[in-house]
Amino acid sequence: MLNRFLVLIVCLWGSTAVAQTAIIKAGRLVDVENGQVLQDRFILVEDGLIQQIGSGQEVEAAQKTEPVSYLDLSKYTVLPGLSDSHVHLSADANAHGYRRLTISTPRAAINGVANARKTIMAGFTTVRNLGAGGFVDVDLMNAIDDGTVPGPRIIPAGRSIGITGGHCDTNLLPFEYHKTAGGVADGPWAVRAKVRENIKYGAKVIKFCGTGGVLSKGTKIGAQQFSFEEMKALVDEAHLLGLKVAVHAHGEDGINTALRAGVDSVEHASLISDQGLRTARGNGTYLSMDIYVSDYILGEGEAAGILEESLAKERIVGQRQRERFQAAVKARVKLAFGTDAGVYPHGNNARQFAYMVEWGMTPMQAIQASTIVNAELFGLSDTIGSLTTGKMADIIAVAEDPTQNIRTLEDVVFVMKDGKVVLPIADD
């Protein structure tokens, strides 16, 4: 019976025709936890969750629901869903710069559900939204967990919290406007105040800036911006309500003060020094290096509005980074998966792994930055990031085996999330 594998189904997002029980056939299946390619595997899939790997037999014996849905991928390698731990689905890859001005808080929700579900297409089934006007992140998480528009599992930061003119701060328009973004606070009592407004209206994670940045005009990529006393007021007080922390820091003194205040996860951390990787590795906080986007600010920027000022920040920071994430990956420093998409256009997310293995990583590092390792990041090691039984089903198929060609992740062939097919493979 299983060597006569037929796809039974043809399903689009949220189709009742979805069977509750599924067993795939996968000609390679990547095993990230244990860091090896195993061949001619079966994947018993039962309401949402893998309930068996093995053989054709053993799978076939566990079977209990009628009716079953066999999907035939012996052509492909199949791997867990992928994970970004940096991202902002309602952003504009063409608008930036004043450009941006331009984007209504209805707009940019409009934008993340056209881009969550390019981000799903991508083989990406979770991600970490780091920063989006208005919590649209979070209408669109509940959105996508009710079934109303197809998407990755989302974990939304909801409104970046940031200094007064600083990187999380809207510095494009002239006094007269007065206009301070969302999450702008002040002292150790207002950002404190600033994370609980935050979970209030439905944050999961909570994203700050500690030093300026790449793409905000008027702010330095070295200097730090909060003391050590917003800081660790903030840090702390998310602990306390249960959520961790992300911060956007470049330089290398923001860095080490967020490290010190006892943050979770770095992003971009391009000027890191020796001491921050050993303080990282110590303290168990995980870098999260946007190495791939430096190629599409100096490709592309310029036609998609980055203003001059930031393209030279760029050419400042962005070969550093990559040697900076390569020193990380020597020091043996907990490295996630997350590029900032938004910056470049959303779906090309895995155009990063390329990246990350020319720069250090193994192939199966690179992919186990986007599994296990984010999952343990995001706090969902128990759900997500391994083809595990007990696991939820987000599956995906690629054509070749990326351990021997990484960019064959660049070309996801088949989506399943939650048990549900997402992307079926295409008629040959």
The other form holds:
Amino acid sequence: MLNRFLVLIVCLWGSTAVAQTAIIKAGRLVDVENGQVLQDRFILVEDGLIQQIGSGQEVEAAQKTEPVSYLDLSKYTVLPGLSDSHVHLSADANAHGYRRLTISTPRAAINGVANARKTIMAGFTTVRNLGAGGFVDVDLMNAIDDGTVPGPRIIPAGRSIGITGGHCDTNLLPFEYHKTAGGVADGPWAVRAKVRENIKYGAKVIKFCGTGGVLSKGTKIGAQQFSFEEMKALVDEAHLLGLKVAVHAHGEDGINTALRAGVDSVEHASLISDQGLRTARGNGTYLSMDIYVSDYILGEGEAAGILEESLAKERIVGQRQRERFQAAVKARVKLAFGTDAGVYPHGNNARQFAYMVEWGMTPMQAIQASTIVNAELFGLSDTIGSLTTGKMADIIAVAEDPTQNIRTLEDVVFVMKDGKVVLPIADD
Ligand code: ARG
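Having looked at the form predicted on its own, could you now put up the form predicted in complex with ligand ARG?
Starting with the chain above, the whole complex follows.
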């Protein structure tokens, strides 16, 4: 343990230095583009990029400089860095309900630093942060990108946009406190202005609430939030400015209206109808269904401060969402890997893989959701999502073949991001 810790310090220290050149020897390598597990592959990493993948000789021939390090992962399975399309890095699983009111914005930022570290150590090298107060996620992204703190590549949403009193508002305090969340906007022009403001302060994706939610006080999961006009204006404005849009939506009406308004992904999608599945498939809209989190909410939620009314909503929505996930797999809708980490503890993101397999995906499909499919949703297909020459060297390793035992992804033993080792192999 001490040894591992020392190696880690050295590597993190070294991570601010010039990019490393390395040759990785992979016992098995998951080729997510072709859906295959390959044996004995070598990866040449230079200038933070994957320069070559092939046999030992091929890689040696392609090598321009002496490798500074030789990483023997011949006992392991190597995969592209995982990604999660729905996290809240500044939120903590032990501060639900009224406890959330005790967390200041600076404290949320500090928690975000700790959670970013847990996330990358679990093998998640890219995340979309779908909502944070005070643009904490934008600053976290910048601090990670300039090497101040370790963490995944972040696509931040900044403030989630929503109606007065909706899931993206704060409804915990009585009237005389006049508390309104920063992302609240009513009316087509007000939502356009909010999109512009979010972009001004660094948002790279737009998130809005299209229905009520489980964890918000006084909202109905089945009730649509925002009219079609408002959704259309919001999506149009975001697209004009070159950003994608993710909608929080559980109920059928909100989902259908958001699909019609042209959103890029539907988060949760719990009660999506067969018609909704057909529309999503036809339009190429992604569903990001967080089918693990229900176990945490119903198992540990009460102790974590979740309101009784939220537990009651989860009892209705949790099982149904898994059934609809299964229907979505059958309907061949594009399925992202999104978990809502922050509702449950960060670093446990990979627990969702086994649920996705239990509810109808092959292990390879679940891995693809978290790599190549998410990369496409993020608009980053050219740079991340697979172990391909020219892409970023975001590389992880696990002990077993995940297509044989998907739960091996819950125990990542090696992480490299942008060609820099963040988590070295323990016995290196
Ligand atoms: N943030 C979501 C909400 O409050 C969590 C939903 C979790 N439940 C679920 N079955 N996915 O609505």
